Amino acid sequence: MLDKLKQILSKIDADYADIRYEIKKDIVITFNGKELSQIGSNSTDGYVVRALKDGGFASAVFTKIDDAAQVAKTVVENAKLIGKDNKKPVKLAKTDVVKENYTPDFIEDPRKVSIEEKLNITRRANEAALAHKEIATTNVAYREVIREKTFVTSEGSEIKEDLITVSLAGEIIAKDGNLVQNVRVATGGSDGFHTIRNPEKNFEERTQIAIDLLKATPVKAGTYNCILNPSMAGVFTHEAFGHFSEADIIETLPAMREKMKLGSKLGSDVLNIIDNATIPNQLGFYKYDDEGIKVKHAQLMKNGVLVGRLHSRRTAAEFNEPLSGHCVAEDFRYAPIVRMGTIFIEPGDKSLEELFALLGDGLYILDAKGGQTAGENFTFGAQYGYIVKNGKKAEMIRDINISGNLYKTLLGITAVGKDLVLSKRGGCGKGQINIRSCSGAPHVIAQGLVLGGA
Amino acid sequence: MEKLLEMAKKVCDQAEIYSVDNKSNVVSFENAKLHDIDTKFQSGVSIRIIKDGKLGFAYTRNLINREELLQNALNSLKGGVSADYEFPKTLDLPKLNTYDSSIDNITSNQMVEECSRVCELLKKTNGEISSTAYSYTETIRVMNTKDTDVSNKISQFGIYGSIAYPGSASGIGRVSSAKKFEKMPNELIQETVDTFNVSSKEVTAKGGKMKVMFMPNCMYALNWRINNGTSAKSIYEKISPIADKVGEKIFSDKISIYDDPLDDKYPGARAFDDEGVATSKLHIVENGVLKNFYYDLNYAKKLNAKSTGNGYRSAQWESDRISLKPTPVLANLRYKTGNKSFKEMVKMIDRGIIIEGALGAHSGNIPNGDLSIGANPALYVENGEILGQIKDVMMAANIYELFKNVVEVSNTLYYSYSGLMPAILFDNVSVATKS
């Protein structure tokens, strides 16, 4: 494969181009219910190429051999019509030649995991949470995703990566007449089967939280202060804060990008934010990004002050910034974007009795229900929640969604707990989907919150 | 494909070979500068097979070895996935004009150029300007062993252009799309820059019960609910909270609702779905009556109906439609347009907001109906005018109880993220402000 992509690569006539192909084999197991809807294990594969050209930057992706003829040729043209009347031509931050075949160690190998076992696994988890006479439905997926990546460039760089990914996950749905509660539940990771196996015990705890939601109260639209669970916190921190430090939102908008300054105070002094997925056994884990830098520990935030970014080659070029290796593209689909890796807010030194205590009246919220950024304004959801009264947890809420903005909601911080615990699923979607995006907080205390209500 | 459906006969009681190319290519400017160009050529085939009443499932992209795909789908077998339903047999199907050959001569030049144009007038403000324009051209064959084998070429292209406010990255924005190249109509790059002008300032209001417009690029945040609540999937699965009323009236009459794959004056018609069964116009909501659910194969069968031809390969966070099988879709959702414009509806609004962008729709309670959504931003209206933007705003509703308090629904169809949407003023909306 390598001479081949070589070939490919040496018939574009630019300044500086890679290619990468990938093979993606995945495995499938859906329950809707109690039927199974779908089982399968299948493989595709594809190109993706980028070239810089007389200051201009274009990619191309492509699954047929046939086309490549074809994609050599307009991804150079395109190049050039953007470097054309580019005043500021495009440059790509220098890097180190890399000749490195990596394929991580797995503590339960998936690939050695027959799919009679996976599909009973599913099963089994999936009658935990069907067996309880008020749920209605479940969606429930085992999902494998093997990306088997090859990735040249024209600097002479040669990296094979394989990245494993499992997943079990869905939806449990409970009904009582015709008010229908839903609470999420996944497990999974990049390091093995092991993160899968045994699932009862956890799809018993979520579906007696859907049980329990039938009961709940709606919360009131207002503002309140809150406890963040390390989930919530977790998505908070993606959501609120991690976006903006993708150096491509930012780099074509001026404004923000002078706010984003580094050195600007963005949080509370409580603050520490890393984005760091070279810690082995998380989620979040590769060794090089997808233009063959491998990735670095990344300070973000040191006491609410903006010390550090996230790279392409092509941002810390123009941000005059170090590289930290975090281009990474959902599959052969798509050239690679500025992704988060394993984003974290840094444990502090309250447990979670001294947070109850520190916050008095507010809100208990746990378990992130998806978050979406749009500029400075965010909103993310939670999937239950307590009132608090007195530093004491009280009766059960549910419909929580929060609105909050980029550049209030991180000074609203006021405490953070010892606990820091990272998500075993991601599934962040930037245009393209990143199913190892990691995240993760210890328990915190963030005043002033917007809740929809409902 | 002839060969790999001869071959699936011989070891199955059904087969269906499902195959897309597509050619895509997408011009963005960024701070009104030319940032990126992103060409696409992608291609995959898809088999279904049903042996014994079980169904088999498997994808490639490259058919080179059909022997291995064939297998993938044998071996998926095994699995148990029950399949009582028969593949179609589809003959003859309308005629439908998806396809203007003129868009195989767009060049990443004409397109770069009516980026610059748009990225022009967008200029007038003090905001910051992106637009993207894309050209994609795409296939579709359906062949199964009932002789059906349907095939239809689509052309689209589409252009978007949008005014951040400096700062917060969060802006007003407007997408236009035709068959083949067609500039984005002056008077909507006005309007952006009319909307935009307009609620540039930040203001601040008090929360409460109010009027809510939502835009066509936020009624997805509503369509997400109600596709959830009529389709075949949630009947079947005891989870839609209107499964038992038919015939009854569920919304304002000012609403109407239709499935409308066949109608070809904008790109996305369809005379069959992605199981090769023939579509036709299908109404959901009529005059706020609840009038038909919508089924793809698997469903119909097992609700002791028949499809209405809105089987799609479609899920919401995935795209690779070969790896995906078919279920309920309403591909081309539409609504009777009202009596009033954009900006007479803003007069009737004595104090509320208007939704130009929604965040977070897909983390609320979907089956339920219920919706918690972020504004982005939200547009401050009083007196039947725009004083500003405010910031921090969330609005809340249950759509069973949001579409009963429908003021207007406008009298223009927008292309929006959800093909062609209407605006609509609801009354008496839950809205939380930080004030």
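Each form is matched to the other, and the largest set of C-alpha atoms that superpose within 1.5 Å is called the rigid core. Residue numbers count along the first chain shown, from 1. This structure is a prediction, so every number in the text was calculated from the model and none was measured. What changes on going to the form predicted alone:
- Relative to the superposed rigid core, Asn229 undergoes a CA displacement smaller than 2 Å between these two forms.
- Relative to the superposed rigid core, the position of the CA of Thr195 differs between these two forms by less than 2 Å.
- Once the rigid core is used as the reference frame, the Cα position of Thr373 differs between these two forms by 2 Å or more.
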Second form
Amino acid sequence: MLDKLKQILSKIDADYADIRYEIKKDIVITFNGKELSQIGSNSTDGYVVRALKDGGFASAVFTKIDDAAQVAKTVVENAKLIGKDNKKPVKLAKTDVVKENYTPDFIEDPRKVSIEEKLNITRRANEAALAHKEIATTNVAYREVIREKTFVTSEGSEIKEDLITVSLAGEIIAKDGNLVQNVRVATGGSDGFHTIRNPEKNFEERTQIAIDLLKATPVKAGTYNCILNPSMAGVFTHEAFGHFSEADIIETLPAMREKMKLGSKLGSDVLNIIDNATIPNQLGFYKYDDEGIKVKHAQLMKNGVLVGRLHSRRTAAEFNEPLSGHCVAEDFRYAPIVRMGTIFIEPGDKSLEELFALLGDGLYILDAKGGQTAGENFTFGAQYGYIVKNGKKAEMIRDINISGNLYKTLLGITAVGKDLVLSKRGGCGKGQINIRSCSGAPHVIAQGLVLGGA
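Switch over from the form predicted in complex with the partner chain to the form predicted alone, please.
No partner chains or extra molecules come along with it, only the chain itself.
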């Protein structure tokens, strides 16, 4: 395949060109309640070619090798047209030429596990939830995605890398009369099938939370000092802060670009945020992005000061900042865009007991449940929480929605725990879906959060 890709590139009359060939394989097993509603596998493949010509940068997707010559001609013509319309010619940051065939180490390779065994594990997890009379139904799915990528550039880089992601996740729905409550459950990762083995305990624990929520008290609307658990703090970091660290989001927004200027004091002194997809054995790990750039750990915030951001080759040249290796595509159907890899708040020095003592009175908010951002403002749901009185966890609360301003919240994070947890299931819908987008945090204290409720 390398020779075929190099042959295609050799015929492209451009200032720069690259081509990515990818085989994508999926396995999906889904239960809706007691019913096995889907089981199957699929394999597809295709190509993405990009070309820089006369200041314009264009891409095209094709699936048949016989179309390569015509597609290459078209993408160069499109690049030239874009270049004529651009106020500023596109430039790409310089990078090293890389030649590597990289296969990650798997503790247990999912490709060697039969689909029958995958079905049995998914069924056992689903049955662990349905065994309780309070559970009305479930939606539980196993998903396995394999991307076998080959990437070649006109500069001479030749990279092969496999990405394999597994997840066992879903929703558990409890009901008492007209009252319905649900919790989400998820496990998985990118280092092997072992991450989803023996899921019953996890599913039983999440089922008990759903049942307990039937007796929980709706939260009272107000402004509270809160402890956010790693899931909530991680989602806040990803959604409210992380996207503004992606250079392509802010480059055409002058006001946001000014606010996100490196050196700006945005957070409290205790707040440090990093994107580090180089950490092995976690969901967001990869070695090379879909531009062939080796991923680097990117310090984004240090002691509350903005010190870095995430880039493609194009945005790194535009901002005159270092490459980070964060230009990623969903699969062969897309050209890559700037994406977070593994973004998290770095751990501090406080135990959870110390955080409760520091909080005194307030709320303990757990597990993200969807949300949205509008500029620098955000709204997130939480799956459940607890009232905290005199540093002690008290009664359970539900129906929690948090709203706030990014910058006020960053300044309001006044204490950071030492118990960092990274997500085991990803998902980011910025233009494309990134199932390996990983986030995390320790427990943190966030002051002055606005909660809707009764």
